[in-house]
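One chain follows as structure tokens, the form predicted on its own.
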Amino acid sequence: MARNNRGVAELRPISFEPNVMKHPEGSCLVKFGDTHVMCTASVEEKVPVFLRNKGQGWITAEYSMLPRATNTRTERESAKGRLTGRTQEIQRLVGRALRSAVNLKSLGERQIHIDCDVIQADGGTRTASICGGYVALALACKKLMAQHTIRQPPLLDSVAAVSCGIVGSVALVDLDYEEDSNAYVDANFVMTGVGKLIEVQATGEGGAFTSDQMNNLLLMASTGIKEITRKQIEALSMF
């Protein structure tokens, strides 16, 4: 079965454009098909109150979507005065995923803010944010090392994520919006570059599913993340 000119186990066209912004310590424009996310990493020379005088740093993330990232205008959450539950969940996921790849003590008492702004959405915005966020974070860490601000490389491994799902009776990887909207099973996998799991989110949208189906999705995700990791490494090798 082919979909949108690609096979069931084939990722959408993916690209990472590093250091596209002048001011952040690290930035990356990531594209998963028609999903485009601008990710930036900003270094702050202090940590949250709960980490003061503990000799370690912190990674935190914020996520937002531009009003016309989708086919109809969505009101800015700042105008509403509060974040939706979905936004809070995604930015916590991005923060957890990226912290898992960092030796926080190596950062010293400084914080790196990862901002993920969705320019255009067509499914998989959270997984694209994690992938682009990692590239921005890695660039910021490289800059801190080059400036001798920190002495030890803080990154323990790379981090990438991809969506998988079952649409009808067919397992797919890297779902676009139409596929995700019709998925019987919807899952997101976050993994390290060496293939260790960081987080798995899986839901039977249309009912229960089997462990064999879950294992198949995991296998597809693992294969896809290997390809994403290769592209991340290529992008970072430019700097």
Given for the second form:
Number of protein chains: 6
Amino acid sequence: MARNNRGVAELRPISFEPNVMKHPEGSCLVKFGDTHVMCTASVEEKVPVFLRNKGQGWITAEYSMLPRATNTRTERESAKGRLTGRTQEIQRLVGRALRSAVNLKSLGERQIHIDCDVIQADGGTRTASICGGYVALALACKKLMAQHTIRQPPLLDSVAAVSCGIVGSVALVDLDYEEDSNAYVDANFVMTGVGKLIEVQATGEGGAFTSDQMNNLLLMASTGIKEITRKQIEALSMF
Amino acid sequence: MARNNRGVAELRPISFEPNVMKHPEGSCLVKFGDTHVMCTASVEEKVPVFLRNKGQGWITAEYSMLPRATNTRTERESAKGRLTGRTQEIQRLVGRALRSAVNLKSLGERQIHIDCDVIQADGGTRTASICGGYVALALACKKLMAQHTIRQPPLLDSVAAVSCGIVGSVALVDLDYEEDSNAYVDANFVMTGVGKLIEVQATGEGGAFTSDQMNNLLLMASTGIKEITRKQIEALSMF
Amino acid sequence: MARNNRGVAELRPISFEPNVMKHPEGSCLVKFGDTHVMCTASVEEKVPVFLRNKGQGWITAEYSMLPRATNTRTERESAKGRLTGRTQEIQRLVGRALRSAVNLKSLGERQIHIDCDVIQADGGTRTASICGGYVALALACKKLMAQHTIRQPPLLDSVAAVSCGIVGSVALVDLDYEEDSNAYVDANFVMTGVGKLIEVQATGEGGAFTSDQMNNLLLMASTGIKEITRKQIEALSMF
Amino acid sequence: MARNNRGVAELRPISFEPNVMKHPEGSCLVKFGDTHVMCTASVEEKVPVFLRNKGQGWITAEYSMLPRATNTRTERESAKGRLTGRTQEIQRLVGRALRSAVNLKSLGERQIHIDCDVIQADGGTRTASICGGYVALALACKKLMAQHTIRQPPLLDSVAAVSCGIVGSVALVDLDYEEDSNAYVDANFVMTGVGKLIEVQATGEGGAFTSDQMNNLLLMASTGIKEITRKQIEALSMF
Amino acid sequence: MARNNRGVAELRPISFEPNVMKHPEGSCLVKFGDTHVMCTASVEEKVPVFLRNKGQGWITAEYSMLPRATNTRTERESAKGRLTGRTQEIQRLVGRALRSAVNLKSLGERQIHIDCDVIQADGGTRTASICGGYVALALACKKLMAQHTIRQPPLLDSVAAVSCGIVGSVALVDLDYEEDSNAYVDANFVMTGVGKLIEVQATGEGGAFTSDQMNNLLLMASTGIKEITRKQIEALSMF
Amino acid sequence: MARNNRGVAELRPISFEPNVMKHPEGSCLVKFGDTHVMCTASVEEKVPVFLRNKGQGWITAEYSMLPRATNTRTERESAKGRLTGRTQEIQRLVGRALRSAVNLKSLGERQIHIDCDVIQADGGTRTASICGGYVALALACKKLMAQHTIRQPPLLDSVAAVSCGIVGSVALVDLDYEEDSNAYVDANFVMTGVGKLIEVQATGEGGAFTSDQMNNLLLMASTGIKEITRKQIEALSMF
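Other form of same protein, the form predicted together with a further copy of the same chain, not the form predicted on its own:
Full complex below, order starting with the chain above.
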């Protein structure tokens, strides 16, 4: 299987550029090959209504793509006046994934907004958003600790994610857009730094699949996520 | 583990009432315990714009809850003027699940709308919607065949779904609302009649989980879905 | 005039099934022939902004149809993002009709939401909603009294409604969809249990009409509403 | 009963100023006392989708109030992003009333938009809109006839409307805002020039009412509408 | 250059009719030829959220056109559910222009809404709105002073505006719709009573223009605004 | 006047990075100091409805900011469901400015969408958008020429823009956010490569200003735009 000289279990070139933005409390430009996502973490000194006076914080995520991040131009959701189902699904996933890594009590009554804006898209934007969003979040938490705004480190473990899929009869990790478009089974895995699962989503786009195929994808994801975790730690070690 | 006298691997009382509605091409009132969903299948003699003149059909799903299906009244999405992320996520899931069971070419250039309206909710409304939606869809397909509108049976296999979860340290199948609210891990499985996977979604609501726990849930779901499939076949055999 | 074996002044088979729902404070599944409406009453412990601190309660109504309640599928108002004029007109009518039967001061500063969801439609859904809505409301009031939440019975009288119309040159009561579609004059009457008027709406769909025709319809409605009132009382007597 | 020197059955000073606007095919500034409504009729050379290729025309109405037409400023519906239920109810009423006066086949495949913009409000804006809307419509029809765009006069009869109500125990015609606010029963009647009914709407705002009271209001309305009809004819005779 | 007998630097017939409305604190019907705008000033005893407890007031403006103010009917923004960019641009301009003339601290914590509703349009509606809006605002301020609600006159100077443009190679002032449609350069100037600039907007609709042309337009505007200012003072002197 | 070591007539460090994106026909990352805007040009092979079959093309612009481009997080317009007035004003300005540089007939019946997404904001985002948008547009036009899709170069001249303002009593060019916040007069100028004006906008934020001040700002802008034009040409010369 020729894959632009990549092995089936090989990730694309990955990089995390921490604190690239002037204004946010934390930020990270994450690249998985030609997929580039700008992730920022913004601290707000109040929580959503449903959490008021409960002595805990909250993490929420928003996701968007520049109109020409994609091969053909996509109409802006602001012009349409509403979010698509896909966008809502992704922001719910990213928020859920990052919240699972945080002790919300340690945050105090404040909210961290994670904004994931896809500058350029080539498959795997939601998993890249989780990976880069984690780095932005960790940087914002470090800042809050350094300012003594919070006393206890709120992060329980790191969080990373990767896509897997079956194209033809071959299982692949970290699919680019073309591979993803041809995948028979399409899966996303979110895991912690110690290798436990946070979220599993697998869909038979082209038909049904077996438990064995499912387990195979899970193993591949596990290996890929270990490597991504190393790069996240490396990026964070600069600050 | 006392569970209202249910075993951990035992489903709630389940029933499918086929063709309960006067107007639709197919309909099914499905009950999983106190969760009741009215599913209808409506045939429309045209396809969405993106499929025009491609010689195939389409299946789409919509999901809604009566405002007082739930314990406290939920504001109508029509009054709010937009669908919540949860609703969009569910209707995308139901549509994807049912499409995977259909040979869209056999349908011809027509669309079947599956409407899932939750009359009463007590956990598991999305999986009940898939199960009942399949029965409504199958009835509509039978009608199209009986009228000679289509010539080839479009259904490739049956489709059913069930929720699983870990409450405390115990894995349970077909969770009711209270169990679901306390679940540490929450999962939904969609499978075909022959036992292959169509969709897997598992989330660590209360923290991370292991591959072994994941596999355990998958096994439980598999057993439950076999029983549901039998009941679907039974309901359809009346028509 | 053959009318599916019904006389011109004869109602369709009518039934009220009280408290059919698990969650609401009051509920009633009302059937006028093939028109089936699920009515629920939900008590909320606060009033709308314009009534705050005025020492009185409020009754409000919402109305919706399942997409396939009708012969051809109707697009959901939640998907359209706005309520149609017809829906708003009906919910205003139902709310006004039920409020007229209630001593709002006795309710205290709480609001009762009446939700009328048409499961199946065959003409007369707005008048059925008023009739079933009244039963749900009365059940919720009984519950509030039984719990000693309120001390004075808030209901002043019962409320019922029926449609009348002129088809060809014949005046009919309780029109089904086909009759309604052919009606020259279309009217709805809302009355109290003692036979006084709450609301009169008459429209010459096919041209103008005389005062005598108007009075004739009013008389027919009066007789029909007496019978409906008896059935409401009967249904409420179970609780 | 002192009523600013008006008798109970006496209308306010009424005037119709025809063709006051530069651009529309027909226009009329109608005044009922301090209620002033600008009505315009705009001819469009196409019909709504549901009437395409059916060889007939359509009349539609829209209604709005300037924000400060009322005693306290009302937020614009364009700023809110949606029409209120009251506005939709009124525009449906005006449209229905005017359509009943027109032979839609004579119009050919064209639509006439009646816009009713309340410049100043003091009660009775919906009935004033019908009265002024009729004059604007009639002027537009005259123009179409004069241009030989249509050959048969499309108007079957004239249309006028008036409000009635019971304040205290006294029945009044053409209520101003203060009277309307205190009315026990509130009614609107739409009639043709020959005195037949087109629409009756009566609501017991303060409680139930009897058939005799209803008939009394109808008689008062009938007398008032005759006078309004005379003024409409007079205004139209100038063109 | 024949211009309906107007010189190139000559304004159309202009009139200000102050306090023509019954309800508002200030109002003015302004006419520039066939452009007629109803301007009202409504005082509200609270300020927008961003100004709460800052000891100052606010002026805000809204702009709308009757659907048939224009030659062909324009769809209502309330029916579309959103404001066009043009409307938002104009209301921002009018609000900014009028605020510049007011000492917001003297107003106290209250807001004045300026509503500009175009009854009939023939070019220059935004500049007419500023001119008439100023008169309505001044009348409302006089009323607040007369009632001793505020103690210090809040108006610093008067405000007026006029359009200029280059049609062919000729510079014109106060363009009507036809002239405006053919203008190569289109400009609007807002000035104070003592002749200083508040806002300059110039656009090369048909191509680029020189600084000399720009200065020429500015001079013309300056002369026109002096005349408008005289008429504003005259209208205000009646009250 | 100390200005971070900048003279009053000195621009911030400016750079144009052409064709930085993978997918668009033309793109440019433009930086004015800490203001960074990603501009893309997307060619679409159809024109808006109002231009169909008129033998010409169209240029349209959209503008948005990443939520944390600013010092405090700004809510997304997609989440609000509508564009703010500021956004609409800017996109109208950018579109108008770029259209003035293009022979729309040479484009044929195709539309070029200019998307300006502010990655980081520090004042002058609208003028930066025009400057970068021009480069993206020019690159897309070059590509259309190279592909022989169009035959005549559609660009008539280059377009650039800069902001000017008066802070205290000093006139400055290319204001950053802090300077802009303190400006008494705020102006934007759009000019062609040969130094003619396309658009002038000047507002007295803190009070009125004189014609002399206006002319002074115009001169400063003229000098700044010459330098920007040189950098645009340089960037374009690489392709």
